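Next comes just one chain, in structure tokens: the form predicted alone.
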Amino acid sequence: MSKRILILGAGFGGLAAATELRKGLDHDHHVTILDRKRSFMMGLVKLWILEGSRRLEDSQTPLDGLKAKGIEYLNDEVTMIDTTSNQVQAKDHGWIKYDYLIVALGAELVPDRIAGFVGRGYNLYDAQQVPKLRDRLLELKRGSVAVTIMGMPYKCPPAPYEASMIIDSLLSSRGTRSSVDIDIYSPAPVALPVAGPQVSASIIETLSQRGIRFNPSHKLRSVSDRLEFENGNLVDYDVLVGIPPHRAPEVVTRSGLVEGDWVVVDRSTMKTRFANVFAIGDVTEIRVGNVGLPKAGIFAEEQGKVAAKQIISELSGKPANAAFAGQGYCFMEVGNRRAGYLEADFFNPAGPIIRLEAPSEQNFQKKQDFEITRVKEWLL
């Protein structure tokens, strides 16, 4: 009998999903993606729109490539996930039984949540603030800049190093490095505590070669003219370049799949305590000793074709044999078309081993093929 495999959202992990259930599933099986958005653009596009070699409105792919793809594309936003009658309700959609499900809706950004940021900051993560916030540095002249995580866990843990430095590089190209200050706030003691103190280490020694100071244990509790600090310093800033604090959406945390503050599934096969609903990517959390593995598009792409077997084996009665292995990477980049590369195994049996290779045009290279062969495969 025919079946339908519904995916809460069309980010990395969900387009992964549903690509390889459209691979594996013969077409009496239907495959359904909702998402609120209309197109797809991977986060790190931002970077290079806040660079200068991207636009925008050159960056974003339609979802309506989906359907010559075979899948069927909802624009719509999910309002109620009800595990017990299998089905979830949409705003203008109504309410949509599945077989399965695969809950793909990331993190929410709350920016909010810190007194006076809205309005004073720049939300980093949000693309339609980039290229406002791109503007305002190629008009200062001198003062300083703030790049502050104001919450943790957060997506893509390098990216506030990496647009520091393409700060850095933009400023420089306009002459006024010299006379602006760069500063990145975290809350965190090390730089990057999912990749241990050598790697963050090598972080910071890279910062402080671009004249980038690092501040840890800063936790900003709220923006005015002055950052306040919960440890009480006051810092002045010019440009305040914000990481929000994240969350579950709040659809998902209404559903009762959230424990604690993220959505718990079984690290090998992404299924969580309700049958046949799987979650994958941002909206989960999967702890690796005393830190959670990074919020990160490669994660969520390889934990949605993961779940993806998972139901292709179950509709086709052969064992499942798809696991996912804690294994990713990702492009640091450091301005000046040059990138450094981070490779991880979160679940060696010894512990955690990651590794930086040097910043190359090469890696560079890499970067955006790997936004070109995905966005290729999944949507054109």
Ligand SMILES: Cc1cc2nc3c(=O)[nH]c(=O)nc-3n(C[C@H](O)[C@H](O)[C@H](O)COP(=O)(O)OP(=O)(O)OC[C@H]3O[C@@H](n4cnc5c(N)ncnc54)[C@H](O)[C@@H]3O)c2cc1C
Second form
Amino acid sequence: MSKRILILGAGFGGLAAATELRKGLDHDHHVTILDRKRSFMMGLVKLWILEGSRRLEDSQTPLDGLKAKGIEYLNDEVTMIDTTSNQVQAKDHGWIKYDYLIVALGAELVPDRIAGFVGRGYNLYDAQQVPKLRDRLLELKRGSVAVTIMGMPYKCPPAPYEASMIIDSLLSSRGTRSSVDIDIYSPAPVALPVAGPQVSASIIETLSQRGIRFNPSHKLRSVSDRLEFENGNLVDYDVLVGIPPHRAPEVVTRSGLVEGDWVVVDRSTMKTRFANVFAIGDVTEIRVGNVGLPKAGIFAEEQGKVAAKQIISELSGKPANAAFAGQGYCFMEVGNRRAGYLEADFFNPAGPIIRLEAPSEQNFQKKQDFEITRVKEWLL
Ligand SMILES: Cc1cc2nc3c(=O)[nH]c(=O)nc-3n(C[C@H](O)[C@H](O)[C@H](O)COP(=O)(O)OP(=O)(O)OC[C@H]3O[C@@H](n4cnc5c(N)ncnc54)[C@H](O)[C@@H]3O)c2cc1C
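For the form predicted in complex with the named molecule instead of the form predicted alone, what are the coordinates?
Below is the entire complex, every chain and molecule, led by the chain shown above.
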């Protein structure tokens, strides 16, 4: 019997899941992916746009490429998920029936949750704003740049540190670095709570070698001519770079899939408590001790593959033995086209193991390959 597997969200996780499903299922079964965007761009490309080695207009790959891979792509907005009648409502396509559903809608950014930020600050996670931020930094002669983490959790925990080091090299190449201060403000007491105190200390050391100050326990309350923090500190700034608060997409919350702040899943199978409904990537929360597994593409991808393999096993009547293992890695940029390598095993029975390798040009090259190989496999 022909089945329809519906994937909501053609981002990192959704594309990985669709590719895996198409590889493992015969063409009697339909794989459909729905997204309001017409193209895909990996989050990490925003850092290259900031650095100046990429342009936004050259970095988007059309989702139309899915058709040639045997995957149906619907360009639409999800407006409701009904897990009792196995249907999803989309703005233009109406109600769509599914046999299996994979929710891969990511995390939503809420910059207006911090009064005064919109209009005064640049949202580092908004691809449209990054070129404008770069232009502003290039014209800055003196003053201060404030890089502010406005809420926890946020995707790609090292990204604000990478952006700060890219800003450092950008200003150095313009000859203005010595007259510009760079400060990072975070609500957390250490740089990367999920990576523990040792890795956090080594990141702060790398930042301080570049004259970048890390200000822990600074939760932004509001923005005017100054930044006002909840600890009472008032700070002047010339350029404000913000990583806005994140939340589960409104449609996921409205549809009753969220418990606490995010979608809860079985951490091995990615199954939700709803029949035949999986959730993967940034929309989910997997607790590791008293912190959540970082929101990162590498995990969304792996979880997408696991959900796909679970469905393939069920449809072919074979035992489902694919399991998400909580392992991943990322390349942490330090400016001047060099990157460190961060490797993690979050489900290690004796506690998470996180290893940070020193920056090198080879790691930066590997980061570029990381993007190219995936875009090719998923869309070209
Ligand atoms: C600056 C930056 C650097 C990063 N660097 C790295 C890195 O080096 N390594 C790494 O692993 N991760 C990195 N990440 C994180 C990574 O991009 C995310 O964790 C990853 O994209 C999450 O995948 P996802 O599939 O859960 O969600 P997403 O990739 O965000 O996809 C969600 C999709 O759902 C769609 N959608 C949402 N709501 C609706 C709706 N109502 N209707 C229709 N469509 C909808 C969106 O348009 C989107 O395409 C970085 C992120 C940023 C911002």
